[in-house]
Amino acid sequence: MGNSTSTPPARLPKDFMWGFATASFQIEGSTDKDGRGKSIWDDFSRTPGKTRDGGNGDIATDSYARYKEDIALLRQYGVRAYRFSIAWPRIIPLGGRADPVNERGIQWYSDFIDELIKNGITPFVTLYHWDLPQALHERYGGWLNREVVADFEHYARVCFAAFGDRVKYWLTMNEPWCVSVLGYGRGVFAPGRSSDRARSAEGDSSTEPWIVAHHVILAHASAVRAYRESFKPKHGGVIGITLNGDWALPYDDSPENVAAAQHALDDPIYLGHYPDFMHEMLGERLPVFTPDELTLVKGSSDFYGMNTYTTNLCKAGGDDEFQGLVEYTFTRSNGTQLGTQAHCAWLQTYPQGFRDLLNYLYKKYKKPIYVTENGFAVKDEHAMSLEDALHDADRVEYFRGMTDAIARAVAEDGVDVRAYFPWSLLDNFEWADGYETRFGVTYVDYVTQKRYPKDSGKFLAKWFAENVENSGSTTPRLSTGGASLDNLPTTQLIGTWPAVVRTRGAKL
């Protein structure tokens, strides 16, 4: 595989899905509407000091109330699909398998799905994007307790039964590594547990992240088994998990640094077991799968769900288990940087790494790849004027490189990539960063809630109109104003545990 050249790649196949991705807590708001229960992020984000700018999810981008406007915006961009998540506490406010189901929550998502389909947009649904019902955390410790596995499977079954006739693409979990390490190790995400007593009064960072990860994996696999046995025969859809992980390059050719980079690229979902280096690092603290659980977990994804943003240079050493005892840097040995720096310290542009990662994952696991997140936060965009923010040249540069990389991986390298969902449709609540960090291809004025397409959104709309077979070459017409929207498993996570410690949205 060679580096990208100036020769245009072949077009993507006509059934290639592209769209944008969002998450329920980051955009919906309306946290007290229509019977929704609390999630662990509700009070956590309202607690002083937990988000960089003091922001919370009470309003977000008001998308619960404005969903038809947002779908109209998606249609104007010309997307084929939309990845969104369902809020568990909207479906089962108290979370558990013996608790009442909220029919108003089911009706809202049903109406949302119908509106997408009416506009020719394929729904791509995530069941869990970090908003655990607060009641389960209070009842038995949430992800720390094995009870959560059965409760999640029940919640998944409710969703499959309610929406499976129209939803054919399912993700169980978004980024188990973030759930486990950031929520129960570093304590920077809800529920904020950590051994750092300056950050949390409760928690044990040496054991809890691994217990949580174990339960998340089992909850995922149990939901997949339920879907395959009870729903797939009738609905005919596909289901998997999405893992966060970035390409890892050795800092140099030394054996220890080469090994350090490899640690970032193995995961138990697809291997069917924990990587050897995790056993070596954690010893008895690493939970053990029973033989039946190993059978349940192995092969529990119909595809490789891939959230990836950047590339890291890896050096062996350090004492941070959450990074696999590996140090990460963007600075090469000659002092140069890998690429353009984003607003987030963990993110630089490096499109060749994206192409390399696609090749690695496909050759290793032989599964079709769905790129479920990929995006860039422009440095200091939150402090720019509207006019300057809309001309997001660094984000356009990022997506120009990434779209070229994905097209070449498919056309020249033979990688089976089925979908690409840039993060994100809208600027939104970016977890521990609050509203300071903006990933959207659409600018959101948080005072008026008006949406303004950025140059990056227009670039992507044009690129996919021109580079997917038989999709037509007409560029969708996008309004430049916000007044009328109508006119307008490398991976780190669970299996790359230590790998790229991309603390997305995390204030460390």
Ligand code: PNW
Second form
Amino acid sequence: MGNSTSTPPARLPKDFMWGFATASFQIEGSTDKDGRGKSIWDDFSRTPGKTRDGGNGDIATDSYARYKEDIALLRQYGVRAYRFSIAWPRIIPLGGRADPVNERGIQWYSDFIDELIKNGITPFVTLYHWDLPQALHERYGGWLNREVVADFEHYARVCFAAFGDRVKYWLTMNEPWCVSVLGYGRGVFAPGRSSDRARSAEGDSSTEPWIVAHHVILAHASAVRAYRESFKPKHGGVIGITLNGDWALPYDDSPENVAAAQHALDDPIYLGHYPDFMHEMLGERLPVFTPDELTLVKGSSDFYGMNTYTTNLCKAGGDDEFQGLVEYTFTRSNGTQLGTQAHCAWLQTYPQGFRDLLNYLYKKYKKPIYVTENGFAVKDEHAMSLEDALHDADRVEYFRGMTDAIARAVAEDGVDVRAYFPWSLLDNFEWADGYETRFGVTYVDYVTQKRYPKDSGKFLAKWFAENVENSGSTTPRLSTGGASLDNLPTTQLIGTWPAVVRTRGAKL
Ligand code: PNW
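Output block for the form predicted in complex with the ligand, input the form predicted alone:
Below is the entire complex, every chain and molecule, led by the chain shown above.
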């Protein structure tokens, strides 16, 4: 694979899908509207100390109420597709397969999908982006109990039946690693279980994350089987899962660090079994797939769905099982930094790693790749004036590197990348970070709920307008008058911050 950046890459093919990604709990708000049940994030985010700034999901970006405005914004950016997630507790408020289906929840997503299609935007739907119905957590321990596999399959079937005539791209799960490790190991995400008794009264970080991950994988694979058997024949769409996929580089040439970097890249969905290293590390704590389950899991994704943000330099050692006994750093052996530091500790810019990851995955698995998230949170953006926040130079630099990497991976390396969804359309509820960390290409003023495109959003709109072969119908509207991107106000300064976005300094 090459790494030349001197000549411009060839254009992406005309059916290349690009758009922005979001998730229900991070943007919708309206948690008590239209019969929605509670999710595990509702009370968790309202519990003091669980989010960095005390923020919760009650209002978020108010996108449940403002969905037409959000879709108009997507249209201004000229996107071809939009990745969003469905909130399970809006569809089945109590979550289970014998519990009532909520027609008002179905109607809302149905209207939403129609509005996207009316605007020429292809819906790309995630079924589970972390908002498990609270009732299932209380009933049987949620992801810890195998019951959840059949309940998830049922929920998925309800969605396929209601929306499958219009939705042709499905993701079952977003990032199993975050669900299991952050929710049941480190305890920083809902439901917040952990062996750390300062953090949680209940939980066992040595066993629960692996049990949860096992059920997440089986739930995913069961939903895929249901889709392929009962819906795909008439609807003809594709379905898969999306994994955390950061690139891993050895810290240096030592054989143990080279092996450490490889551990970070193996996963059971595409291998069809747990990687050997996991057996060695976990012994009998690693759940066992029956032969039937192995058949169910292998090949259970039509494509390689990947959320990728950064590259880690890997050193063998340490005792962190959630990183496969590998230590991560961004400081090279010569003392320099890998790239530009984001607001979150785990993220630095490194576009060559993105190109290398795309090449690695395509050579290894030979499946089309859908990049379902990729993005950057500018350091201290929350503390800037609106005007400064809109000139998000570090995020522009990030996306300039990543778009160049994608274009070269496709045009020069022959990698089959079909879609790219920068995270995120809007600043939004960034989980345990609350509203402090901003990933949006659009600034959200949480007092007024006004949206303001940042330089990065304009950069991406222009880049894709110029670098995807024109299919005729989806040219971005950069200056259509009225609410065009260029006419939106960029100078209004934020006066007072609401309590919800004020930093309390609580570090997680
Ligand atoms: C992803 N990490 O989460 C999620 O899919 C989004 O909902 C989220 O807003 C986005 O990335 C930005 O954080 C991650 O600790 C959470 O490495 C944590 C990590 C990575 C991704």
